[in-house]
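A single chain, nothing else alongside it, follows as structure tokens in the form predicted on its own.
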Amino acid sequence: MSTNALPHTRTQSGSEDRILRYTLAERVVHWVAGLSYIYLLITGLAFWSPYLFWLADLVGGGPTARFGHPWMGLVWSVAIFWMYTAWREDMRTTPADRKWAKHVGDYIRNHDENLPPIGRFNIGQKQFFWLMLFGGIALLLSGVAMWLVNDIPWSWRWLRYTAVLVHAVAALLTIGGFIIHVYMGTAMVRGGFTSIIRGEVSVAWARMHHRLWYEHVKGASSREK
């Protein structure tokens, strides 16, 4: 669902105008993707090292984790691909993104008032999106090869080893991106986390953090009237 297709509704919450940022469907899929990834992270780390195998106890023990990991991987993959179909237009890099990227230091220092106007997502969010998409494809393909390893002929053993390597590298990259995404959404940008729960943000928040998107929503609302 692109920005153009987003329902540009505005509601009243007390004395403050609120703008719909994420639809219910977007929020549900986001949380499905996030929670399934956390499950994959816990079980994957448990399989990765014997020192971390205790993590499997958090999800019911080793056999349960071994059974659930590949199936949860499919759930996560479906959620990621849904978000691609919904957000791919919003995730394209624009001239405004490149201009914003030159001021990323102000973003890190929480000097958002010095940032150039940006659309619905900033370039960091877009890069995270593409990292998880391509990382998800790599994890899915390598994971299926590891899941069905007994069906791979021994003469193709190189595929087994390649799948293990690709899976590990893709997992490390997505874990790094996931940690940064959670930190930025909860600690760095106040209001970002609640927006993915309630779906709404204040007019002031929208104008401060995503001015171009706010102006698009405002213009759409005016045309509807």
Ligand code: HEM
Second form
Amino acid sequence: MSTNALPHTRTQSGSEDRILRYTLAERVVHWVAGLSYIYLLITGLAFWSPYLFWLADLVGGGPTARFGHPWMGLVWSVAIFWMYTAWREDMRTTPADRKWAKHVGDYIRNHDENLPPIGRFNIGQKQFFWLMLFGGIALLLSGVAMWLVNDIPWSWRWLRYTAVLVHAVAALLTIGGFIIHVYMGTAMVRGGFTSIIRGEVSVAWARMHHRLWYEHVKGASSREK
Ligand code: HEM
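Could you please show the structure of the form predicted in complex with protoporphyrin IX containing FE (HEM), as a counterpart to the form predicted on its own just displayed?
Expanding to the full complex; the earlier chain stays at the top.
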């Protein structure tokens, strides 16, 4: 497993039965990504359909939304890039993930006791991460092309049309991933939401959901003592 898990040994509470799952920096960047994405979602949907334009009123009206959307897109892109630099090793698919994926039926039916052990993230979390990364790159490139549309010469108009199409497709894909992510993180996996707020999880939670990660962290912490 990656060495990225090594800082996750000391908890703020110092309690023996708690493990640090997300550092303060990871949590802050995650919520910058989360809140900026919600702003992009509201303003983006407002521009997409006249039926949804009322959404712009939630964030200060049409002109404010039009001004804020591209700048907030840059904030979101920086947060995603930071996540990539911090988590890319933990997000690689491993043989343990492939084994786990064969038991996904048990995961859905809440028979977690039948699941093989996995590392810091499960394969669904990893696929969501890569979807947001590549979706984010597509949204950034197509978004910048639309932002600077007046500088694109008429002979390059294919670029304008491609940018609109790419932006819409990438937005729909990331919205799908976002809805599943929020549902899984808030309603389905108990203890996950507290971890992205406070940073810590219980030893029992870590052993139940991410046993290989737990053993790695435990090994690192006993070496530190
Ligand atoms: C605003 C609504 C959001 C909520 C309620 C939310 C919730 C959560 C929770 C509970 C976790 C911890 C899961 C665990 O460790 O078991 C998490 C992790 C994570 N979040 Fe979010 N999140 C939100 C937005 C986002 C956005 C917009 C992104 C886009 C980059 C994102 C990317 C991630 C990633 C990559 C992880 C680590 C792996 C994973 O659990 O999928 N989150 N989030």
